[in-house]
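Given as structure tokens, the chain that follows is alone and in the form predicted on its own.
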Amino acid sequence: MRQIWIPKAGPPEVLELREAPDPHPKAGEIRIQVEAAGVNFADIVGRLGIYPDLPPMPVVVGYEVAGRVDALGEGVDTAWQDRDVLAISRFGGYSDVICVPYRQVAERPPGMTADTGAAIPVNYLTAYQLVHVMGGLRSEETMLVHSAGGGVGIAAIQLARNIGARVIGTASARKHGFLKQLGVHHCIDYRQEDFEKRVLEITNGAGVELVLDPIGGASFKKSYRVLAPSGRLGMFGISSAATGKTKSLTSLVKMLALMPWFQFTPLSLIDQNKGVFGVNLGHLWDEIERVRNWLQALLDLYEKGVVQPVVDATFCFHEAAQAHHYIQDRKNVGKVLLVPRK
């Protein structure tokens, strides 16, 4: 098999395409001929080196893929044979055969693609439970959502329109139109304007009910400060310490002081009906039952037209420098996969 590693911390470049043996399935495991597999900015995070979470460097990142089942590990329900399916990937992701366990991985509805597959578990999985389960966004509510040209950001927006509920999004003003042809109501140019008095001129001064920030600093504070009674904010990444495209300590302090620290305390909550609240996926490893769930239900909404994932670009493996490089440029307009051939 070949597989994307990071050897050491710093720029895309570090990424080393290398080959091993083939994996064989564990006890209770699928092995997955991989067609594509998800780029998520964790994995940017990871390479430059200030991703808590990663294992010890050297290191294959990834979380999502898609392929085809080509063997199963005892245990495993022979039915699983030759299906077409997609899989969550704790790290690993960013290979061309993976083994995974059978709870992990679902068959791909008829007609699903690979890249449409490897394109759903991450981005859709965070923003289901930014909007349903911990947002509870309703239909006559307001949403914000920051980074709505990026893969949770379109995501989000799917599933808030299908609620009903009216959407405004922060994006390069190149993002726009696209944005708009989704059902964004207003779109703010986080470049040029200042989302705060934007987010309050759009409102009348009402503010939104749900705000969706991963940028963290100082835009958890705005984001707090937009929410209307009864508000949530959704903190779901820190994209503020990942400015450069290697490890800036700068940029990790700048963001560290500029977090809210002494602004969501117990008594300002109840004194402002406002709610905060944090998602990180990776730390639901122990809560596979209830990801399952929610994956279904998204896979549900995809056989009814509501999720349709947007992918933006596919690099080969040998491209995988260039797949980081596009989403740091903030290229992208919804998902960046990699494919083991194009």
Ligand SMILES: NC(=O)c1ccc[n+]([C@@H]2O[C@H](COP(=O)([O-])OP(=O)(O)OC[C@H]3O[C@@H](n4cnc5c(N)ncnc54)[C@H](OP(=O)(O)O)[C@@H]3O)[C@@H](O)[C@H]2O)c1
Given for the second form:
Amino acid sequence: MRQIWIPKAGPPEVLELREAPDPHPKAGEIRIQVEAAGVNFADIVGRLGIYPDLPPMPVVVGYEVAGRVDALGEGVDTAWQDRDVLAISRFGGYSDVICVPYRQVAERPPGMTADTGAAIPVNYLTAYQLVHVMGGLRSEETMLVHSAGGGVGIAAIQLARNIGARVIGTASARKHGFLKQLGVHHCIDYRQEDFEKRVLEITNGAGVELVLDPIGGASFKKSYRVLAPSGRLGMFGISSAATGKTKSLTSLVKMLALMPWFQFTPLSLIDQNKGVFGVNLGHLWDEIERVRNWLQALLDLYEKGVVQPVVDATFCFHEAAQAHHYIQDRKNVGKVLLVPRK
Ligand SMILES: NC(=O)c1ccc[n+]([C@@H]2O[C@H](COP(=O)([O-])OP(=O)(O)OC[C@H]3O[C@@H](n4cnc5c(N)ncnc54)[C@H](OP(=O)(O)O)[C@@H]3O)[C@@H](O)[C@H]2O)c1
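Rather than the form predicted on its own that you just supplied, could I have the structure of the form predicted together with the named molecule?
All chains and molecules follow, beginning with the one already shown.
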């Protein structure tokens, strides 16, 4: 098999393509010939060396793949053989062959390509947890989503529009046209405009009922401030710590220093009728049945045409560094994939 390794923290060019013997599935595992693997922001934070969950380097990252089942471990139902599947992997996804516990695998609905399949697990499960499970978004409400043009952002927009909610998105200006086509009512170029001021202008001072914030640092404070009474803030990332192509301790410390350490107190939440919650999909490995239920709900929404993954770019394995540059240069509108056999 071929795998993309992170041998040490550094710029995208540290990514290294290596060969190794194919793995054999252990009891309860399914082996997949990978046709597409998702690239996620967490992989970049891992490569920078600031991702606390990352196993020690050298490491193969990657949380999601799609492909065809070619071998089964002991105890796995033989009906899985040769099925087209998508899967969640606990690291190791940047591989052209991978073994995954069968409970982390789902059959792809008829007609779903591997590219579409690999674009679903992380982005849509995260968005589902944020919008439906914990955000409880309702049709009469307004949602503000940051990084609206990224994989999670687009997934959240599709779910929110299906609920019937109004959506405000922040993104780089060149993505606004596409986001409007997706049904976003107002786009904010947060790099030129103060999003707090703009959200209050757009809502005539009322604020919004749900904010999805993966930026971290001072952004959490501002997002909290634009919540209307009964509003909820979902925090799920720290993108603002990833300012360059290599680790910046200054950015990390600044992001941490600007966090709202004292803004959300039990009494202030009660007094202001506001809620805050956190989401980390990567910490739900012991909750796989819960996650499987969400995935099934998402596959049902795919069949209804609600979930429509937007794949922006595919890169061959030897172009993995370019894939990381593409995301860090903020070029992606939707999902970026690695494709072993392009
Ligand atoms: N907690 C969880 O379970 C979970 C799961 C998935 C993702 N996440 C987090 O959600 C965020 C988005 O993930 P994603 O996979 O949707 O991302 P993505 O598709 O890779 O999108 C990245 C986009 O984020 C925006 N961005 C904001 N700050 C950035 C920075 N410092 N450097 C580069 N880009 C930056 C850029 O768009 P604009 O310039 O247009 O804003 C960029 O195009 C990340 O912070 C990620 O860690 C968390």
